[in-house]
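This document opens with one chain alone, in structure tokens, the form predicted on its own.
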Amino acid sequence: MVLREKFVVCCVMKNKVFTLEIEKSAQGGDGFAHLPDGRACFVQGALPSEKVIAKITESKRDYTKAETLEVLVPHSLRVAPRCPYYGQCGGCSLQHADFSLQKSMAEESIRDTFRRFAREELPENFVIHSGNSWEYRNRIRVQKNRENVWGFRAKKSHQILPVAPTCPILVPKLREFLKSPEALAIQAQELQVFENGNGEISYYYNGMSNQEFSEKSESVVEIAGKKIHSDASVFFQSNLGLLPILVKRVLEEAGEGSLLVDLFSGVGFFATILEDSFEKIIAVERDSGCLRHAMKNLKNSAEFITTPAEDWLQENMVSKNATLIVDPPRTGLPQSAVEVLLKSSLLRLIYVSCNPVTLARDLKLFKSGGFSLDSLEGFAFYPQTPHLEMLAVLSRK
């Protein structure tokens, strides 16, 4: 009966409208407030310190979600969104906040995340590196609508909005290409496109011939004196303007040594950047397409392993003489991988993360095994969104 009553209360709450005082920003960019009944409420489109009228869109026993209907008292750094599709497109969600406010919101959220998940207080001088807040994105995935225009999916919908040719976060060369005769002539529903930082465009779609793949998909990015081979079908960082800062910090933290192990190595990006500083390189990547490029990017002395990182770790103990760099997906390191590393004699770990929550979760596990956090910094690779990349350096004696 109690559960039934709670279910009825939740159903009644949905679509109800409240006037809310936004207390702070939450992970994901929403505003955080409390309802009159004390439950937490995550308010889409609201900024810290604002007073808003919001409608409940989802109601659970312990928390609710809402969307902003009207801003009664706006934040001083609230701005007009630059894109006419803002609010409809499923991409950017923070164009209503000045970029300086976006960074401070991210910092507040990161501090709270590490406090709750890792029991770690971040230093006062915690840094979030950033570059251009507009026209920064070099890599995208687009779909074509019925009017033969490339675009992005609408929020919570399969509708394709014709936003891509005018999207303000794309580098100009990408926008130009997406409305070019070449792009419009491509007979595909979905297209992956990459601009290599020098104005050269590569693209990939399912079903393209081997010859077209060779001519149109392959790309080369020059960074830190290295030429990194890739193609538009595999993952590569989407913000090439900010990437050199991350590379510089990784080079500084990695130093020199006898062995570098690069888990989730992709096309061997970090291994290639660091190979001159280490006597031996082991690159571990499950995607054979990525490793094909890694073999071009790295010297012949490197060892390439085509297997999931967690499987390789089960069979290969990482020694204390190794420097380990990991760049896992948003889900973070598999628990089995963390368990093996804690049992190893590894002394130093460089962790590049695209999800602060899973990084904080993994940090808590590493701390239980004697590791401490030497440094942590953020990288705003995706302005106008709540996404933040992190660089963490861990060590133990």
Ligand SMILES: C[S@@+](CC[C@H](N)C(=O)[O-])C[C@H]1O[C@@H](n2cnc3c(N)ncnc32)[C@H](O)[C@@H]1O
Contents of the next structure:
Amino acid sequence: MVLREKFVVCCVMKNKVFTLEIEKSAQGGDGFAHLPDGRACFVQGALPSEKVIAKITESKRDYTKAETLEVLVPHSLRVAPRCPYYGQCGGCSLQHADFSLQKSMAEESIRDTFRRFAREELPENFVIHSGNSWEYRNRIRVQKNRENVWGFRAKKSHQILPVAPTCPILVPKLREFLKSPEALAIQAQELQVFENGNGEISYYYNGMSNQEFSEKSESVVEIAGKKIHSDASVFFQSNLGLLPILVKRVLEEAGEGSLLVDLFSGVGFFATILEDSFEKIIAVERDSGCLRHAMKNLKNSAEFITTPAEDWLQENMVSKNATLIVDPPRTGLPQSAVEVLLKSSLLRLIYVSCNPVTLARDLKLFKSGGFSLDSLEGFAFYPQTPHLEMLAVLSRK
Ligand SMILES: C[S@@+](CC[C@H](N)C(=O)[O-])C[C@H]1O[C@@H](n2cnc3c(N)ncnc32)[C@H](O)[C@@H]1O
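Mind pulling up the form predicted in complex with this ligand next to the form predicted on its own we just looked at?
Below is the whole assembly, all chains and molecules, this chain first.
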């Protein structure tokens, strides 16, 4: 088919309606089906094994996207979404699936992702740890709408839905705060709010005075016997209910040693948790807002370096006696960082990831440098959404 014909076919397909059999779930929580012309179709709102009527929303040469119009044969674990804004709000796209099904869908799509990107089978004992499936989220970024209500952006739109004060995945203290006179009086378009697991709220918005910042933004979280200082403007983990399980597994995997390097360290979270087990600690983080907290969180002997991790790695060889923990953003490790690590004498790596796709991509690179996967597990940090936290341990001889 010449290019122009392909373009015409793609345009004609948009808005067409098909009856589809959903074969499995895909990365991102969509149902996966094939169109009569053989192309893959990612169907939003459809569950594995369902038969649905779906409308094409995007048509490309190799794949298409569709939205579910009607479910003809539902999955036995399909449930009624709890939130009235489901389908409109940009978050929580999996509320139509029971949480047990969400977990098995996540496992299926991770299995596919690791096969496809890393030629790696999931370990036989693969597990997804989970906690509360509602009222779990303790950190959020909200926007204010014209009616002075804090909310979240609608899907594919700039509209702000007044959902935050009733959002069913937020911990109750956050919901209460978002409708309080204090929150409603804040003159800002965007607000970052954090609840520290102990009912205390801190928040941050652009343009806050220094005095307000020191009174309202700082927080302390108690975890694994440590008090971790932070503020609402910098990264902090957002499921404090499940975090202790991740921390426990990281403590078990890290063991003891002479040197711990914590890359993408935020306020020095993992470094602080692990510092009693290591003689020396180096924490590297790009966001300078973390420095002040890291200095409080870590012992005096620890080094906290504010620079991109990939730049630090270019100048500092990680030796074979080091234990390295990395916790990069969704984009995964910069390729230059992986290249340097492969040239170093590093033998073991603990990788905390919030994106299975980039984790699998990076695993493929590490495997090409002689590493293999010792363990892999998931953490359902974001129920009702397709996102998952993962912990991988890699080593080489
Ligand atoms: C997923 S968070 C993890 C933070 C920390 N490990 C924790 O548990 O709180 C990723 C962190 O990496 C930082 N970051 C992003 N890109 C970076 C880079 N190239 N070099 C160093 N830090 C980076 C972000 O500012 C953020 O604090």
